[in-house]
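The chain below stands alone and is given as structure tokens, in the form predicted on its own.
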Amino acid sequence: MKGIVFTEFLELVEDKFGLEVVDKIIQQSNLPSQGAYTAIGTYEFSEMLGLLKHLSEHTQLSIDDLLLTYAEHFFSVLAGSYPDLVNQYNDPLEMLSSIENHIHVEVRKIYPDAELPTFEVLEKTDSKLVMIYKSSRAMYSFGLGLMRKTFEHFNTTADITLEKLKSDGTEVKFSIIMTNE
């Protein structure tokens, strides 16, 4: 997993819960990296799982809720760091439907060894998008948070429902219906 995901996560934890909590979850997680991340480095996904688990225990928030919040923060980071990537789209469904064939292609140019989920578009109209998310990491809540923030970015709203196609969350169907245009 790319270091930017870790550095931004720890920054968010510090902003929301304080530096003491950052230190605590790093200590509790017994990380091979010892919590020393660089944005361009690559780290084991198990380190993120440890950090999330211990933050969840400390805050009494579910890991899914933490991932949703983190995704909203991360969208802002991406939009701020790569505005051309986001601003070339006219609407949120256009942007979301291009994750696999455009956005992830651009991400791989910046981070060639990034391990990204796949998104297969099953249906797309002017007001509806149905996609299948697949990832061994089962971070579909992170994807949901990014989707929600995408609609906010475009000053519009949508009903987003998800259906776990595999009980472990490694395959999830997202159905998105815009509620205003």
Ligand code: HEM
Contents of the next structure:
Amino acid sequence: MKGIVFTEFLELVEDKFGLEVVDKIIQQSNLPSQGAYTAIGTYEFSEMLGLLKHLSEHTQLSIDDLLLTYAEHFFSVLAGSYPDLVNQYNDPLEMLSSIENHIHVEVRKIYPDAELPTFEVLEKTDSKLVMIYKSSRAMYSFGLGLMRKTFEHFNTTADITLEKLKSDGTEVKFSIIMTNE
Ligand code: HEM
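Please supply the corresponding structure for the form predicted together with ligand HEM (the preceding block corresponds to the form predicted on its own).
Below: every chain and molecule of the assembly, starting with the one above.
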């Protein structure tokens, strides 16, 4: 997992819960990196799981809720860092249906070792998109948060429902329906 995912995560934890909580979850997680992340480095995904688990214990918030909130923050980071990627789109469904064949393809050129999910589009109309998320990291709540922010970015609204196709969350079907005119 790329370092930027860790550095932004710890910054958000510091903002919301304070530096003591950052120090505490780093201590509790026994991290090979010891929590010394650089944005361009690459670290084990298990480090993120450790941090999330201990933050969840500390805050009594579920890992899914933490990932959702974190993704909403991360969208702004991505849109700020890669404006040209986002600005190519003027419609949220076009953007979301292009993650697999465009956005994450570009991401892989920038970070060849990025660990990205796959999104398979099953159905797409002007107002509806159905796609299947697959990833061994089961970060579907992170995907949901990024999707929600995508609609906000385009000043639009949508109903997004998800259905786990595998109970461990490594395969999830997203059904997205635009709700505005
Ligand atoms: C992960 C880039 C848009 C879904 C990532 C990572 C980067 C990235 C750098 C981390 C990879 C790693 O740690 O190795 C971008 C950029 C975007 C974008 C630059 C737009 C400009 C989106 C959108 C979604 C999405 C709109 C919506 C579903 C995900 C998910 C992950 C991820 C779910 C977590 C990894 C996993 O589940 O396996 N993306 N992304 N991305 N991205 Fe994107």
